[in-house]
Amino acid sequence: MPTDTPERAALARAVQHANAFLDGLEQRPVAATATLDDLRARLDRPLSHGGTPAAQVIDDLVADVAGGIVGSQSGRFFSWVIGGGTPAAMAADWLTTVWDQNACLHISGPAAAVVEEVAGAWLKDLFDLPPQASFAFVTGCQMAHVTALAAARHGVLRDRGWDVEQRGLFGAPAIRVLANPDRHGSVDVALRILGFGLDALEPLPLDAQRRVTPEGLAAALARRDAPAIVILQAGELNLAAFDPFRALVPIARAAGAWTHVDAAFGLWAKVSPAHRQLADGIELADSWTTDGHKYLNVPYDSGLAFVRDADAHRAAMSLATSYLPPGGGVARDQLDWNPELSRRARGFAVYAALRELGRDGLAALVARTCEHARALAQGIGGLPGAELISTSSLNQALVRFPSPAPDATDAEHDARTDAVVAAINATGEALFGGVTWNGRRAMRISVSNWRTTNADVARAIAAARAVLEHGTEV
């Protein structure tokens, strides 16, 4: 391609853009500096009738978007579950935006269906799951649930004899949806979009560690004969929580009712030998749903779902129409077992990622940040001023910042917190975010993030001291 093309002008301009941003991460503030009114007055441009050189729209955009791009590539980042981008994911990624294949049959990108299918069957082995589960590569753990669910769906409908992909829900057999309080809330809006309504879950009850009893669990399928759905946690917002899979499992299984893990980020667990054992019994489940932009560390948009019962994955998503050539069952078709037709080929950056990091990077990856997480919240937790409430086994943590006014109220405590976050954050060296956990507010610590290190925990920790010192305006 010759150098002077507008393809190549802007390529070029990008990869020094690229660049330079990460070049910058160590300097620039964590969190957005420019405010709403800067951003929309840059960007919001006159549209040209005569268009404007590709290069120099790439410039244009990455000035005018300064201050408002979030650091989550930065190792202080540490507000949500998010990782940031390996370099072969990254790479890869770019890759496939200029490929630009669509995702949806063999036949149209032959390459991106067998690396979904390669990418797909490491991770069953990386997660210990059954050989024969069928998996999805969607846009996050949100349609991942859409998807999971769907499969869930159709095969406790099945079982009684109805065809919910033919016949639809009305007048279908009423679903129960038995659920840890404790769910995130892509799951609940995952239940809308398929129709059972929110009235269709029912909370279970939880010990101590918020996990699951298998007593409660056991009462509440015997309350009622219905076609049912339990959905369990791998790994819960704010402490980590993971339910008890090898007693509960067993206990749904002999109800007849299917069993879904929301495993965002704690499937993970079982890549690390340190802590495989909290998602212990997780593999009896029948399906399971993480995020691939969480710890394998590639960039958004990556969800996985995978199902045990493939005819049920099968037959909730698959579609047969005469302009779309028939897979005759040797390739893998990706439509069969996603909600989406045209789609973007996400599984070279999840290749990429599980090439680059290999067994061994994915486990001292997950024993890293667990460590991080607990120093920052052992170290930040400590300091005068501060209250550790909790740190999990795995890469979460909540401290508390309560007022040191006499006699003060909750709702003073909550606002202490509240300001101690906002005034951590506008340093600019680290990011956090805040919670409402048992009624408290909290700020939560989430390390997820490969690049961070030991000198990026200690400048959160410092920034922290600074403000508890120099107190902040409440």
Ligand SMILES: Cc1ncc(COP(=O)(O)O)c(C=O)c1O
The other form holds:
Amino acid sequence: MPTDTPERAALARAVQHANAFLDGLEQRPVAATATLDDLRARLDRPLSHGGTPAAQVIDDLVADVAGGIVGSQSGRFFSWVIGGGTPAAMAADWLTTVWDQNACLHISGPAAAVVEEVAGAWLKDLFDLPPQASFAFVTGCQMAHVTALAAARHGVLRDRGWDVEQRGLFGAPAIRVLANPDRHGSVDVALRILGFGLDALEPLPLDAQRRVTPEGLAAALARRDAPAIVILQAGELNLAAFDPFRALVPIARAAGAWTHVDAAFGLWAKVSPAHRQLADGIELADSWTTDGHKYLNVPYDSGLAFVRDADAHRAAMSLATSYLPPGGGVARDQLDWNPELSRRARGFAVYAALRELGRDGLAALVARTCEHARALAQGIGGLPGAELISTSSLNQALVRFPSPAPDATDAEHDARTDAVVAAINATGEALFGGVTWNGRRAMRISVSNWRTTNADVARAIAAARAVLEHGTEV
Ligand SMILES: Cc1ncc(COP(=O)(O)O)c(C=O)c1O
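Could the form predicted in complex with the ligand be given as well, to go with the form predicted on its own?
In what comes next, the whole complex appears, and the chain from above leads the way.
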């Protein structure tokens, strides 16, 4: 790349550093190695008066963050549900930055608007969602919940003759929120932001597989005196449990309740013929949230909200002002559907990843990561000194490392588990997460990166074996 202008020089350096970073994924430790003090000392340079040449800023930045970048792009990152970036998604994301469109209106970025229109329709088709459903490309599942639950709030109050956008929540009929108690914390934050308050939450009864039971939901909804929102989930973080949507959603609908599903990674089960059944009936719900930056392997930030009742969604989000010319009903203006006004044209990366992978590539990605999760769970859970707690039908698993001491207490088993997870992570060979599940500490295994190979799985199992054989002092 020519380097005759500051722009070209900086971008050329970025390409070089990016390629070196990706080439080094195999060798570098997966966990970050730089300490907080290291990073502060390196990055906290005096802010100059005269500025710094662009290429040098990039070179310095890369040098200063060394060891402070977690290897979540690595095929051996199994901690949280973090996908990598597919090649086309990463490249499209760079172009998004270079084009720097304000994707709030069709007129401020016509191609950005149409790309979202097209990718939104592809996604509804892939997930079997109703073709008339509206959608929003947001920052992550957190804001997707805010968007979808704002639409839900509008819809259930509108049905009671209350315009919440105009009149607010003070004095409105109190909305009941019935939810799966294993829900992700981002649901609670969305409810707080939207003014429901956590006291509005009523936990629904679960079965032994931690799925909401139809009898429990029916009993909870027997009282019909208040507007209600039911929050279910597709893909719980530890067991990847899916609520039985085909049984539950009709019960909620018959009671006039709105069903929202947190499907941050579980909605992607729909793209794999071998896993689709897990999310059976999910399409019957009223709103759905998921992430592009998890299973689709699109760079951050990429969340998605879908809403069956497009009128409720639009009413909750739309902004009309005289200085922003609308798309005139022909083009899709994102500000009618998104919580933000000015925003990144994040549809390009989603569009690129979907085109790159295609339907078969998506199905293979989901199937492959599930096989890898199972192989890791069985490979590590089967080692002497380990105990397999659960594998799932999707991409999550739990393993524990009980203390070998004959009369070890629960606290000692927990401490041993945390020590083994820390020691595996300290090898740099793989990165796993820790969690308290069912009152006990466990190691979480999550696989969602397109890069993970059988060799990565073998390398991670070997690291765990070495720790269990040679002790946790690494
Ligand atoms: C099940 C579930 N729901 C919601 C979220 C929140 O998603 P995000 O971090 O994209 O806002 C996550 C991820 O961390 C998740 O795993």
